[in-house]
Structure formats: structure tokens, C-alpha cells
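Take a look at this single chain, the form predicted alone, given in C-alpha cells.
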Amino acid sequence: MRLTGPHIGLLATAAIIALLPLTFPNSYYYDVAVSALFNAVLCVGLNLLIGYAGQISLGHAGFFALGAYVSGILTTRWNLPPLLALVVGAVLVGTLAFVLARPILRLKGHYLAMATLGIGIIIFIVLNTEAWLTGGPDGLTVNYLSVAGWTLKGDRNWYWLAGILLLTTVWLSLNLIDSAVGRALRAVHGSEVGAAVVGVDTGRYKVLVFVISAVFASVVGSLFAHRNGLITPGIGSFFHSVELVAMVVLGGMASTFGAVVGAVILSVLPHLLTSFEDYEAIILGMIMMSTMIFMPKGIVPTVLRLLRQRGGAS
């Protein structure tokens, strides 16, 4: 079989999570790493819907939050056992979500922006106020992550957890935009209105991503809320959500691995500047600036380009 760009790209991927942990002299580089790859799962769904159909979320953090919650709730309040409590949180993230899609993904640019961010907003605000249920400001204990009998512990543990998570997820991705579907959604996201001419349900398609895009966000929130043992409703956040949007765009919009690389770079990035203490978010700010005036396109697209360039040249 002949292998392609996106095949040796997952493979690539795979052998990275595979021998990273060689270089890891302590735990410490474990939690940074879990966290990076928790987010770049985040950031392959959230991808599939800006990047390829082209449908902006500023609220995004908020159904990563409700998964969290859910399944912290669930397990720590009625005993449910982890993954069936994942399971539901992610039912119950896709009904909502398919429940908001029709009417806020009718809207467009900055409308749908505003709608998106509402959306958010609000579910930050319930996390934050209904303390009999959430915990309210100062968070909600959750129980670790178990499976017929065995505690998930350790951040080698979990970094082996959330890599399979990742390459799973990026298979998925890779599959779906190389399916009708993902053709559907690139149509959506290059006209609207030519795709509804020859055919395309462009509604149908919009909100089965919003949906999948949910999902996805509510399996990491799940997990991440069981690694953590503690979750407030910061993690549903305004700001957490444009994080989100960032790291899509940094990477490159329209590519899986794109979103990945964006994903990490920004989660990984704030620790290597701690030592510049005061001048830290300035320096993180010049960066991301830099590259988007160097790099419009995106980290990957450009890299990829470039590539391409010299190879034909030679």
C-alpha cells in the first residue's frame, strides 16, 4: 500500500509519542505533556469545525467544562463508574450541542461569533453559580479515573492514555475529511451558497460537526476532570476558549496536524518562558504576533509549502 501524507503524518505522529518519553528526566515534562496532548485533541475537533466548514466558536472551553463536570457529578455524587459517566457526558454535550446548532449556526461572521461566545458565557456563569450542584467558585472533587477495579494514577500512565486519545482522534479527523462528509464541509466552508446549488445540505453538514466537535470536547473534559481529581468552572472559561481558537490558528486552519502543532506549541511554550517571569505573556505575544505576519497561513501550511518549493526547484 502506498503510503500518503496524511498516513505518514499519523505515523510520524505515533513514533513521536512513542520515544518522547526518553527524554523526560522527571514527571514534571509527564503533566506538561499529558496537558499538551489533552489540548491538541481538543484542537483537532475544534479544527474540523473552524478550519474545515469554516464556523467560528469562541465557546468551545464551555462544552469541554460540561463534560467535566458531568462526569464529576456523576461519579463523585451518584457513584456512576467512570467511563459509563464519560459516556453520558458526551450524550448529554451532543444532545445539547445538536439542540443549539440549528438556530446559532444559521448565523454568520461576527454574529455567530457572538452567539458561539454566549454560549460559553452562560455555561460559565451556571458552573460559577449553582454551587449546590457544581461546587460553585471553589471547584468540585472528582474521583479518579477506575476500570473494573484498577485506579488510573501516574502521569506515565496518563501520558500513555492521552497519546493513544490523540492518534485515535487524529485518525478519525483524517478519515472524516477524506470521507463525502469532509468534501461537504470544505464546499460549506468555500460557499454556502454553491454548495446548497449542486446539492449539499449545508445545515445538516454544519451541525453534524458542531456536534462532533462537542463530543470531543466533552471525552477530553471527562478525562482531564479525572486526572485532575479537582475542576472549577475556570476551565469553561472566556478566555480558555479563545486559547483554543489560537492554537487552531497558529497551526494552520484546515490541517489536522496543523492544529496539533498549534496545540502544543502553546501549551508547551508558557513553561519554557517562566524564567522571564515579568515579561513572559509579552514575549508569548511577540511570538504568536510574529508568526501569524511571517506565517499567515499557519505554521504547518507554510512548513509544508516551503517544502514543496524547494523540492520542485531541485
Contents of the next structure:
Amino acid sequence: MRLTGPHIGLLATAAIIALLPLTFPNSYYYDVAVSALFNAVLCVGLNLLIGYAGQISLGHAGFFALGAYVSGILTTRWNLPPLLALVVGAVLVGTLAFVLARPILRLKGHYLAMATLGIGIIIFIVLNTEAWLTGGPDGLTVNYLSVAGWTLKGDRNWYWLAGILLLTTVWLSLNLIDSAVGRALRAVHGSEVGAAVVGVDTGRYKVLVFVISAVFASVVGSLFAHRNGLITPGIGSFFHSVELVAMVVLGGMASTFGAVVGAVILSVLPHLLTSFEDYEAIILGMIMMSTMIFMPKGIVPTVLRLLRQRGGAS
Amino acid sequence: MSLLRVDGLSKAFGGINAVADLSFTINPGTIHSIIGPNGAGKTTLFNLITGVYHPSGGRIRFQDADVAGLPPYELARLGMSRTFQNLQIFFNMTAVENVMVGAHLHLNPRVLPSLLHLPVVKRRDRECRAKARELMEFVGCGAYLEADSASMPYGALKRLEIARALASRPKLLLLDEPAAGLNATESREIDEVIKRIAGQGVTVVLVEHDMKMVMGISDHILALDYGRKLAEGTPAEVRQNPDVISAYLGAGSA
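Starting from the form predicted alone above, please write out the structure of the form predicted together with its partner chain.
Below is the whole assembly, all chains and molecules, this chain first.
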């Protein structure tokens, strides 16, 4: 089989995930790595919507939080097995996204941003105020992830689970993009009317990608709940939604590996900058600003283009 | 029997009647041109036929179905496709991928097999890519098979749009100003492409300002002015029509 760019990228990602723990001196590093991997999975899904299909969502943290809370509530209050709760959460969030998508995705640009922002805020408010169900602002304690009597504990094990999950997600995303479904999604971004006149039901594809990306968020939310042990409404806040979009844009829109790189950078950077104490947020902001000014297409597409130019020149 | 039958078609934008009470038929296997001065309603008519606009009144029959008000993707399924005066290329994709989107209906894509890249998906994709390359050669942009569409010259993009439309295997192909912005040589080449398309049994309708091209290749011409039918007939008949002459050259010139 001929190795193409995406295959090489996938192998490189696998190698990095496999070898990185050798450099981890303590469990704190695992902890940061797991959250980076979770964000990467979520961003690969969000990138299908934002980068490839050209739609925006400022409410995806809401879907993430819903997945987390469905898992939390079903496992702690109704004693459902965590895996079943995760699936129920994904189905519920997928259904909700499907119902909302038709009316919302008729909107474009700023209007779509406003509508998705509204969804996120509504979810956040419900999680905050319906304390009888969600525990309100105090949050909800969630049990360990256990499957068939075996319990997943320790940062190291979570790291491997998250790593495998990311590789699977990247593989699925690469497959989808390089198929007729993926081409239809990209065509919706390129020209909706151009796609429609050759038979692409653009409305259907926008709904499809919205649902897929919401389900990704929900699954990651469920896993996050079990790992963290405590979830609060803050995980569904507007700021978290913006953070997710920033990861996709920083890494590079319409690039699966870009989403991964963006998620990893923005997850790890705050930990690297803690020594700057009060100036941490300012430095983070300046790094983001200069990246967008000097690499408006995002990190991965820019680097790839430079490499290609150098390869062509030599 | 007619392939397309338009009956009393109207479209109003506010108080302006862009197309007013227009009726005509298009027979299969022929090349039709729609001409008229700027603002005569030619592009509006195209947008009505292809479902981009909703008609304010009237009927459109395509083959045996009443299709007025159907969305463009449904019309594509019935065998109608088009190109655009202002290009609607997918600039975020390569040239050959643009044409592959044109074959969307014939791939009948499903999400789960696509996510898993099942062998059947890969095989059909390979066939689709090969067919797309053939179509690019056919319309004369074979030099850009692996090109990024964003880096292609204007003339090649016009051909690429035709290839994309052909990939949907239309019975009726509508070309909105295929020669606009092209030089004389390029125009003649497009001319040849259109004749070859018609030679394969596809009915072609075009809006065009290049009169040399229109008079040379059309079997039938419909002249519009202010959204109404001005004249209709063979190129020779339309050329002689005093109404057409005065609409183009100003009243009194005839």
C-alpha cells in the first residue's frame, strides 16, 4: 500500500502517543496529557463542522457538558453501567442536535454563531438551576469508569484509553473527509448553490455534520465526567465553547491534524506558563494573537505549505 | 414531446417583474440559446428553471413532472444541471474533487461505510476519480487534473464547472454565459465543447452575449426583453426580427 500524507500523519501521531510517556517524570504530566487528548478528540469532531463544512458553533461546550451530566446522573442516581450511560448520552445529544440543526443551520455566519451561542447558554443555565437533577453550581460527583467489573483507575490507564480514542477518531475523520460524504461537506463550504445543482442536499449534510460533531463532544464529555469524578456547570460555559473554537482555528481549519495540534497547544500552554503567574493570561493571549497574525490559516496548514515549498525548491 | 415546458412563468422582485408571463418549450437533443439585453431576465429565468428561485406564478414541466418550486438538488436528481455566470467553484478542493462532487448522486454515499473506508467505498471512489478525469479531458482542462482549483486560470475554471455539471449526467444542461470573459480563441473552443456535449444527446440551454457563438451553434433562440418574450425561432428568423434589432440597437434603428 502506498503511504500518503494522512497515513504518515496517523503513524506519527501513534508513535508520539506511544513514546511520549517515556519523558513523563510524574503523574501530573499524565494528567495534563489526558486532558489534551480529550480536547483533541473533541476538536477533531468540531473541525468537521467548522473547518470542513464551514459552519460555526459557539455552543459545543454545551453538548460536551450534556454528555458529561447524562453519564453522571445515569450512573450515580440510576446505577446504569457507565458504557450504557455513555451511549444513552450520545443518543440523547445526537437527537437534540438533530432537532435543533434544521432551523439553526438555515442561518449563516454571524446569525449562526448567535444561535449556537444561545444553545450553549441555555444548556449552561439549565445545568446551573435544575439543582434537583444536576446538583446545581456545587456540581455532581461521578463514579469511576467500570466495565464488566473492571474499573479504570490511574492517570496512566486513562492516558492509553484517551490515546487510542484519539487515534480512532483521527482515522475516522480522515476516512470521512476522503469520501463522497466528505467531499459533499467540503462542497457545502465551497459553494452551497454549486453543490445543490449537482444533487447535494446541502441542508441534510449540514445537519449530519452538526450531529456528528455534537456526538463526538458528548462522548468526550461522558469520559471526562468519569475521569474527573466531579463535574460542574462551568464545563458547559460559553468560555469553554470559545476555547474549543480557538483550538480548531489556531491549529488550522480544515486540517484534522491541525485540530489535534491546536487542542494540544492550548491545553498544555497554560501549564507551561504558570511560572509567569499574574502574566500568564496576557502571554497566552499574545501567543494566540501573533499566531493568527503570522499564520492566519493556522499552524499545521502553514507549516505544511512551507515544507512543500522547501521540498519543491530543493 | 418537449423536454422542458414553461407556462406563464413569472417572477417579481418587489414591484419589478423580472420575468413576466413567459411561455416556451425546449425539445430534446437540441441547443437552445436565450438572448436579450442586460437585465432582460435571462439569469432570473435560469434561476427559476433550476430551482434557485421560487416562481411567483406559472408552471415548469420537466419531462413529465411539474417541477416549479422544487429545490435544485431534487432537479439534479431528475436530470437537470447548470453552470453559473459568476463561478461557483469549490475553491477549497482540488480540480478533480470538484468534478467528483458532480457525481455525488451516482455514488449514493452513506456515512458509516465512509467513516470505515470499506473496500466498496474505495473502489467506487477510484472509479469516480477516473470518470472525473475523463470528463476534465473531454471539456479541455485535462492539464489541471491534480491542480488546486484556487490556482487555476479563469478559462479553465469555466470548463471545470461544465465538467462538474456533466458528472451528474444531466439530460438538460443549462450554461449561464459559458463564453463570458474568454478571448476569441477560448470562445471557439467552448463552442466545440458545447457541440460535443449536444452530440452525446444532452439538451443544452445557454444564456450568452457572444452573438457569433449564439448564431453559430443554436438550433433555436429565445429573445427576451424586460422579462417578456420578444421573439423566438431559428437563428435566421431571430436575426431578421425587427423587435430584436430595435431592442439591441435602440428603437427607430430598424
